[in-house]
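The form predicted alone is given below as one chain in structure tokens.
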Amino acid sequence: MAKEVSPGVLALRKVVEDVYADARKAHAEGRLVGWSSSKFPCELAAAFDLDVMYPENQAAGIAANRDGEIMCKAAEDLGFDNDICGYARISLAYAAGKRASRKVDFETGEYVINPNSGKPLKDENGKVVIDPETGKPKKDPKTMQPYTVLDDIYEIEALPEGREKELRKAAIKPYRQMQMPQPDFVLCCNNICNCMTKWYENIARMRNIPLIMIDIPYNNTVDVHDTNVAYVRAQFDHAIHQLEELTGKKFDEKKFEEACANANRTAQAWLRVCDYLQYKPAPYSGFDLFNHMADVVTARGRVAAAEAFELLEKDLAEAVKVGKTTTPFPEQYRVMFEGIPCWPKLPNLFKPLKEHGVNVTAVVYAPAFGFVYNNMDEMVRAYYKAPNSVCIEQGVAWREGICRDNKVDGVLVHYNRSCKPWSGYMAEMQRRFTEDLGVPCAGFDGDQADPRNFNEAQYETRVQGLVEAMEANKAAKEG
């Protein structure tokens, strides 16, 4: 039975698909298309009618589709260290023309199936069918997948016209957001991550294209000082001048204001959607919220995104009213998931949580994309509210506030190898959560994109330990 998808979720999928379809159309028509970091002010690009795409979202999608490892290795073969961010490695390989493709047999024109893929075939009683010859479970032919191989779009383009060229073009993985046109310019803002600076510099150098950079320094106080606002505001003005030179157009104040209005409306609806995790039981899981981050990043400045999130908000209100939830198990415990999920290992993350009735009802990463402001200076301050720009005191206050509002019983911390600046202070965060909130914490090692850095056995053990600590806490309170 197919999983029920709400109207709001369907609307959001279409919004994202339209953004990437528009970019592909613009590229085909010879218009400029760009790549942007997730927290670059999209309102500036919208003032020039520019089509932009988001490598972070694409990298997460590639990783979730189990192709993060082959793309990370491709970047390493290009000379990039395997110690840098997995998103960056995937993106740099992609910018160099590398693609995850299905292995094709040029004689038959069919894809070569990987014998290790596929789920066990089951009979009408739901029992696994055993092959009498091998004594092993038979594979379901419907779930068999081709081998994944690395290809190069420039090698393909250099081939003479003919069957091989067409087959290799068609073999490039077609899943959502994988096929982005190469950029004509890049937009970078380092408020989400310091790695962005070198990542986008390398793309610009590799592609010989303009880089428009906005630097938002780390802020060691809770409030953003006026001098910091002036520094970033000047960069906004310079970025506008660079975009004018790039496009040959003047800055359109009306389009900018329209994009700002849409972005604020989207952000407000997004934050209201995030707040539905406060209900007990929650009408959805934090993992659902992670999936919608692509929507708020990709199309924040479009009215369609605001409308879709408002529709999702109505869906959630109705779900609370009738007691429905997307979580496929009774909610026994509620936890905050700190950091970005291990996209290549989502089923492995979810399985032990499901077994113990643990629902993720608080996440920090998602609400951080809710930029709300009334004027340009407030806009600068809003873009300062990002993980790489706030002091530890602000970070602790945000997280503890979410934990209290969303009624968590514990905290699960992902020590993300790809995100060292964020993960570096997590040990201190854990200490504070336990001391201030009285909830147990457990940390595990992983990676947002590279499955080689995730240890399933360690993760399961840590979840088990967290559940035991939450059970003891619950028993003590009840006693």
Second form
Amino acid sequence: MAKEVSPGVLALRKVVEDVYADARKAHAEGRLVGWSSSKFPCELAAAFDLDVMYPENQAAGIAANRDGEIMCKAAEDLGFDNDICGYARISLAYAAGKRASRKVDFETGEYVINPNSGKPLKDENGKVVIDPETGKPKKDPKTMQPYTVLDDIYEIEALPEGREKELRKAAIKPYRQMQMPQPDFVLCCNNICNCMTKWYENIARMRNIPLIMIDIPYNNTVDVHDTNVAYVRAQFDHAIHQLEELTGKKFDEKKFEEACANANRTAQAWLRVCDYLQYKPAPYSGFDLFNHMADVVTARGRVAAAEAFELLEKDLAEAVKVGKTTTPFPEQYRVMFEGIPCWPKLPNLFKPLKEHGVNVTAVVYAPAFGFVYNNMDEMVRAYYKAPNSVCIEQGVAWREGICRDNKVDGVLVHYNRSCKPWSGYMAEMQRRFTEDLGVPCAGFDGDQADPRNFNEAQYETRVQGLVEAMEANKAAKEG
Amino acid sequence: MSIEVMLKEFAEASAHPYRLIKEYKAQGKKVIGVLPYYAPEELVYAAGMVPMGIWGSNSKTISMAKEYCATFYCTIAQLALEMLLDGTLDDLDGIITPTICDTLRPMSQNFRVAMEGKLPCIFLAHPQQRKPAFGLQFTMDQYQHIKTELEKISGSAITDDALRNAIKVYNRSRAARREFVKLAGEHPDVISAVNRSAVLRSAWFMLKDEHTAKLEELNAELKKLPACNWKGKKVLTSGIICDNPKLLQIFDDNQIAIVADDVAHESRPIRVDAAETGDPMMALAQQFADQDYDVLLYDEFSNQNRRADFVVKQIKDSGAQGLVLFMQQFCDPEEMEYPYLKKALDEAGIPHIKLGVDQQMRDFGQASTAIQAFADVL
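Just the form predicted alone so far, so send over the form predicted together with the partner chain.
To see the whole picture, the full complex is given below, headed by that same chain.
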């Protein structure tokens, strides 16, 4: 049964589609398009009316579209080690011109269908149709896909005009993340990680384009010291100056203020949407928040994003009022999902949770993207607090706050091979969660983008273990 | 003193840092552990304390640190934590924990949590925008914090004069080490790869004036030697660290001389000096700003390939025939810069080999075969 999609969710989807479409249009019209790290202050680029794309969001999308592995491998062929962040590998391969494409038969011009793809064909009663010849389920031809092959836009560009060139151009996969324009400049903020610094330097080198850098050093205290604020504040001014040179325009204070107002409004609506997970049972699954991340990342400075979140908020208020939920199973346990999900394996992540009635009612992204501020210095402080730039006390406080508010029974921890800073003090955090909240934790190994680093059997065992521990906890509480 | 005797002394210091810690403590000195990278050791020296480099270990096994670290973390950082946990470094009076890479960022928290109530951990976050005025100011702010924390441990203020003196001591040490690297490259018949490493490594453990005095003596002796007619091969080494004597022995066994290096544990931090006059805190900040061509540092001219071009120039200037890259496992900065290093090397027609290493490696059979095969093509 198809999941019911609320007007708010539809609006959020459109916002992201528009961001990509606007950038494609800008590129086609010869205007500048930038690539930005997800927590670069988008308000600065908005003051110059610049179209900006977000490689992290793109990489997540490519991974969710099952092209993470081919793109990661393409980066490895360029010399990037397979221990490097999967997002970075996908993005670097893309920046180098690599694309996931459909295999074409150049004689017929048709795509070559992979016989192993597709879902089983079902009859009018929903039963799987068995092929009498093979005794195996028949495939639904509508769901069968062509083979995926790697192509290179610069190789295609160098081809003489003609049939091959046209076919190869057209064969590049049509989903938006594989159709993102190449960058004319890059905006890097390393509050998330330092890998970002070298990732963006590599892009700047590959494409011979300017890089605008906001460096946010790691912070060891919950408070952001005034000297740290002064350092980052000065970089904002420096970045504005660089953007003026890049665009030949003056910094438009009004547009900047508008973007700030929108970003604040989006962040506040985002936080309120996240807070709906406090209801028991929750009106939706926290997994859905991972999908809405795209809006916070790519469009938080747009009024449409704020409006879409506000619309979703209304949907959720209504759902709570009538006691509805979009979680496709009765909620028996509530957990926090720690870390970035394994995008290529979302269905596999979801499966055992659904089986055991485990709903994700807390994700760290909720507080991590709720940038709310009133002036430039507060904006600096807001951008100073990214998940991987804060000290352990802040990291624990964020998580324990949402665990308490959202009433979780356990914590599922993703040891994300791609993200060293995120997984870096996780063991100690787990100890604190258990000590402070009295909830069990279970960790599993995975990766945000490279499917080769996820072990489904281990994951299922760990979920099983967590469920047993939560069950025992519940039984003990109920006496 | 003969060259041989001096080398033996350096080898002793290099192999037994724990003995040195005990000796310094017996002299009534306080000892501060200094983790990678770019910590301003001058401040420790100026405080009358002994800076002790902590760059992991070639003999320890990760066990207790597993309580804090996932498996996919650099062994240098994990073994540093291991030594803090297993009592090896119990005599330290404090540690400085820089955070310039993605492993050291969260590790700074693990160090602090694991050492709570036991050992003061002094946090350091270098700026990546280190050259503009606001970057220099931030470095000074950070160093001021370190200064204050060190003063708490030593119990007395660090004066400007003491700091200026420390800068002089360190400049002299850096100069002596730079000269040694050059001389070692010119006399590989006398300075083996194993000994070269011991001389440079011991600088992290000995008080710099003591180390420099010995090293200047060694350099003077090396200068007196007749030119060497080296029949073996010459390479430049690159990477974070390559101080394992067993690994370096392979170079010596195969007549491969290390004539220059681009190694974080060896030459990268000694390329530039600090001003000996003016505000000494500013001098240290400026010195950090002047550091360049390093995979760990942001390059504002990032659309160029400056770091790799620099390494190519180093190779040409030193007469090396190829590059040996010690790729530290799970080291993002090194891994991220490899494709462009390779590109520059390939364009310049310089052969190279990439050896995956970590500090838990005990069997060097594969490395030996690879190095031998590489030497054959040079």
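Keep in mind that this is a model prediction, so the values were computed, not measured. Numbering follows the first chain given and starts at 1. If you superpose the two forms and keep the largest set of C-alpha atoms that fall within 1.5 Å, you have the rigid core.
*Verify the C-alpha shift of L121 between the two forms: is it 2 Å or more after superposing the core?*
Shift of 2 Å or more: yes.
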